[in-house]
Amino acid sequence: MNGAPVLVFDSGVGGLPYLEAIRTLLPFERLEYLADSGHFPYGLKSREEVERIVRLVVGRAVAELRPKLVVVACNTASQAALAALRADHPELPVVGTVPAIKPAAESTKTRVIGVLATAAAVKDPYLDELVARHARGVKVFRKGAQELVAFVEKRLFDATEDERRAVCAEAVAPLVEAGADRLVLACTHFLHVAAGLAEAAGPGVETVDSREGVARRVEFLLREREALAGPGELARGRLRVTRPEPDATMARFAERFGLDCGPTLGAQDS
């Protein structure tokens, strides 16, 4: 069990900063990253469709890789499918990503926070529940920034600095204008441009995400199960996709995050 991998799963490259946070905390763990490129993007699909896809793809990954823990490093997938995944794999710890509403609400000075999410997640009842539970007395403004997801996935490396600034400014402008001094990055893709979002928002506005909390949760669960990898050679990790054709952009992301490119995982459904 200690030598089994930790599987980090997302619709695309969004979860890579979460993998990086886990690797920083647990450098000896063998990490497998799976990008469901065959079904990207999740943010334009219904909750029911996302649940079906995630159960299918993660089920295949679990059968092939035999991980000791799964991280669903995707807010949209977590909101739609986390409960179903835990029911499907009761013997396997499954850690989801939760929008960081609570720390944002606790730290805001203006009593106004903004939430950036995918088009689907921003309307999900799960987000309503988080706001009701953790942000009482705080105004919460939401923005679906699906175009920012596509930018990170497809154009991050080749866009000009002006293009990066423009797409970040467009995402945060209505939230900052509403008075938000905390921006919750409720899609993991946005962490790739967190610095650009903070710059566009201006001084006094902070971005908030959940990657460190997720990494600590992974450590806690592995330690609780006595499944932590022992000291040894630092693990490099692998990035795998579900789309059969090669993707040069994925290879560039793998290089940036110090991962090897692994074989395509499993056959795709129609």
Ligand code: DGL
The other form holds:
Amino acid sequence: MNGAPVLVFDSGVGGLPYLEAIRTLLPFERLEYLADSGHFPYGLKSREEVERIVRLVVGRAVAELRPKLVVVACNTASQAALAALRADHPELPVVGTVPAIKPAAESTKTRVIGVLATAAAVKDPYLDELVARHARGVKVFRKGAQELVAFVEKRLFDATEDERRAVCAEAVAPLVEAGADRLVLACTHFLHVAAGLAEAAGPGVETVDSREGVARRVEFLLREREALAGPGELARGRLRVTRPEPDATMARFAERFGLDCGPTLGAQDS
Ligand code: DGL
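For comparison with the form predicted alone, provide the form predicted in complex with the named molecule.
Every component of the complex follows; first up is the chain already shown.
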């Protein structure tokens, strides 16, 4: 059981910084990364559609890879499908990604925080609940930044510095104007441009994400089940996609994160 992989899942490349955080904490775990490139982006789909797709794709990945734990390293998928996934796989621990509203609300000095998410996640009732629970007395402004998701997924390596600056500036502008000094990166893709977002927001504004909490949760659940991989050779992870072939950009992401690339996972029908 200990040698079984941990599956890290996202619609695209957003979960990779989460995979890195897990690898830093648990270097001996075998990590399988799955980007659902066949259905990207999730942020422009309805909650029901995301739930259906995630159940289908994760169901196939679980059947094929037999992971000992699944990390849904995607806010949109977690908000839409976490409960259904846990019901589908009662024997399997499933860790979701929750927007880091709590640490942002606890640390803001201006008492204003900004939340950057996908078009779907930004209006999800789940976010309302988190805000009500953890951000009492704090003003919370939200921005759906789907164009930033597309930028990270498709253009991160080829864009000019000016383009990167412009897309980051556009995403943060309304939140900074509202007085936010904490930006919650509530879409995993945005972690790839965290430095650019902080720079665009200016001094005194910090980005907040849930990477470390997710990695610690993975460790806790594996330890509790006595399923941690023992010390040994450092396992090289693998990045797979659900499209027929990983494209050149995907291959570059795999290389950047020290992962092998391919083969494709699961059937191609929707
Ligand atoms: N990375 C995803 C998230 O955290 C979704 C991006 C998308 O597919 O729109 O919400």
